[in-house]
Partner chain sequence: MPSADPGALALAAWAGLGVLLAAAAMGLQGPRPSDRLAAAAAGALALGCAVAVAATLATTVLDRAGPEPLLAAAAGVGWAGVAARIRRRAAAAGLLLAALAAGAFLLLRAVPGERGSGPLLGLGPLLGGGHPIHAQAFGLELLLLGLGLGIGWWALRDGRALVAVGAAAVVCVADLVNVPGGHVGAASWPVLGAVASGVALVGWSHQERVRRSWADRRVPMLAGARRRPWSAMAAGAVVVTAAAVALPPLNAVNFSGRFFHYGPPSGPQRRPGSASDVVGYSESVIPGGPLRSIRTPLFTYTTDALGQLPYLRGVVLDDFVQGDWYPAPGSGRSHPPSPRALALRPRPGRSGTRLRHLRTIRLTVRPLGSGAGQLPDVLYPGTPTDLPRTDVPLIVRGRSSGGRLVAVTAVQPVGGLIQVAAGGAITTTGTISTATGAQLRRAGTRYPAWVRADAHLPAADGSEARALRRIAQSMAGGARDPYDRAIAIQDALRADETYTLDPPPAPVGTWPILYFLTTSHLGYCQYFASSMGALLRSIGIPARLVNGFGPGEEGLAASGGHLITAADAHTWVQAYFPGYGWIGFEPTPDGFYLPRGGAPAATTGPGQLRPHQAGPPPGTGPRGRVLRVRRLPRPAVPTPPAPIGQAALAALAVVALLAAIAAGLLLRAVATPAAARRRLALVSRVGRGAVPRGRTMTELAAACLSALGPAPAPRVAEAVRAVAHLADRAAFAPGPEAAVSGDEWRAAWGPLRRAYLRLLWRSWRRRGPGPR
Amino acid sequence: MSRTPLLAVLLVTGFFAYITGVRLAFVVVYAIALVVAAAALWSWWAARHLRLARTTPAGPFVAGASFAERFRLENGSRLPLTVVEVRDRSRLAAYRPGRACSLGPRAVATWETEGRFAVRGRHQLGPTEAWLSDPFGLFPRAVRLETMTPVLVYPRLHPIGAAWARGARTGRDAPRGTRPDDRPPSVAGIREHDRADGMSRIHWLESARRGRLISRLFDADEGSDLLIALDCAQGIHAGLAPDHSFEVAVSLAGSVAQAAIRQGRSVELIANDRHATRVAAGRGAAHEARLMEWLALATDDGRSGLGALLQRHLPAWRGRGPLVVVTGARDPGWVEAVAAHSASGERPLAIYVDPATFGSRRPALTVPARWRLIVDLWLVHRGDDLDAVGEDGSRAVG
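Take the sequence just shown and give its structure alone, in the form predicted alone.
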């Protein structure tokens, strides 16, 4: 109910009572004034005793993951509340956890809601408002819960297999029945245990001697870092998030990084975004979290091509280990840079996310024969089931 008509009636009736002196008019004026005062006091008192609590999920999460929240609304006064509406001010798409309910004296209402983080990035849950009013609806008030919970959502990761993380030749290029990890590696040394290490890596005798967990270091871990180059240039990607070619590229870069780190490998990442990002080589759970945090917030805002980035970094990288390039650029500059700075016998892996299948106006890529002579090429198209890729990656080779 709007207060304006009621106040208009109060003024007109008061004026009529003043000029006529009719007793009934004064009774109506006093009754209206009493109702307004009682409604204002009711709303104020109820708002002071209304309690709103929101339990938000703890992150980080992965894109596509579901989450749950719990809300608790308590009326601490002895006044009944006909309608209380909880409004969520979060900017999370397709998530509406608010609810309208009635609360009796000293009553409590609780409910749970479920949502889903559709895209990676930093999201915010909250603030929250509970709107109430007096029985006549004259004085609505809001009880605001200012708490805002930031949640970091990592890119979606896919089981692309150990072979891709090594940058090894697999799929159609590998003989059937052979895999790079068929030969048992030899122990080259020991290091401090990391939470990402599996049970098979623990050196039990050395752990017992030192009184803490120690991991074995294999020959394959020495001098064989992995470099991931992610193309973040403007204008090469297409689509709408989450169905966007850049989102797929980020997801695949994260999948390769995670697989390599959990093999005990050291991973370095470079990107041609506007900050010319370089995440120095590292291993373990802490480094994996650092990489995933950057990938969660990565944007395709670079102003230089991938070729220039590789020209700067590859000379110093030569011989340190395999290279994985994740791009959607048709410009052969990045291929020329890889050819010029690859060590003898190396065949880097190039994951090409074709923007044409995501709505780009450019035609689909026709792979030049020269590209296949320089890199192992994996063509990724819109709609590909990346979760169905086998351990050897053979189902995804273009």
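Starting from the form predicted alone shown above, please give the structure in the form predicted together with the partner chain.
Single chain only below; no partners, no other molecules.
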């Protein structure tokens, strides 16, 4: 923009100087022309010899985690650069690694920056641009470092431990005294026999081998599979990331999944997003990574309700293990689906992230009594300290 009037001035003054032959007028014209030429050459030469390097972090991150980057800017020419600005085009919220500096001939500037991934998702670090100009500002140039490092940020996970398990219970130890499941319990281990142990707990084979009584350790819950149903229907959640109810729901779903997998369970995830995603049951680190990657990119763009999803999946799941529903829907359809397909004595855990507390126009949820009869309900509000749930989950689970 600034070059146009200058070129116009050059043309006008040059024309009059030429037709009149005035020496001093030529001096003025030459000075303008020299400034333009010198600026163009300066800018071109400096940009040609400017080197920009950016060392970005590798590996997946969890939302809320911090990271560090290192930048190196080198002026390889013998011309000083009075103004250089490194601009980051990462579009990472609240992260501004750019710096302004002056570089002497053959000088190097390095700096490190720290940032934080505030929200989950796939982010990219870069491209990076070094903006420079000649001393007169006529020919600004940008040296662009096109390298873009993609970074996958998992949802933030909370140490909820076994809190979920206390809510999602199978019928075997159900407190309501309904008919117990006849499925044999899983043997989790062995221990020395205790007088209080019944005869049925004695592990006879091991007792014979050792020459003393050894009792079995049973753990019915920890041996079963876990189904997580995440409500991804659009129009349910509210708020602004990262303080968004869907983000909290995803975070809690991820936390439950991670806790279960690390307890050795097989975890399956279903969601009513646009693709009606189902991550088949599995266990181990690879499965955990698979679940986290999906959760990192999950979006609330589903067009069908959670009830329909459960209607489709629960019949096949019946008897395989506990169910955890993560939702913010007030529609009782999902509760009815749970009631219709739950085995006798099962009480699934429902984590209800109340959108009303995240800015939704709807009023806060008043839990119907029927819901309490069918599911164990964990009400999550905006501002709850989910990290403080702890292993027992006593503060948050109700």
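Take the two forms, superpose them, and find the largest set of C-alpha atoms that agree within 1.5 Å; that set is the rigid core. Just so it is clear, the structure is predicted and the values come from calculations on it, not from any experiment. Residue numbers count along the first chain shown, from 1.
Trainee: I want to check Ser133: does it shift between the two forms by 2 Å or more at the Cα, with the core superposed?
Mentor: The answer is yes, as the C-alpha of Ser133 shifts between the two forms by 2 Å or more after core alignment.
Trainee: Fitting the rigid core first, would the Cα of Trp42 be found 2 Å or more away between the two forms?
Mentor: It does, since the Trp42 C-alpha is displaced 2 Å or more between the two forms after the core fit.
Trainee: After the core is matched up, is the C-alpha of Glu206 off by 2 Å or more between the two forms?
Mentor: Comparing forms between the two forms, the Glu206 CA shifts at least 2 Å.
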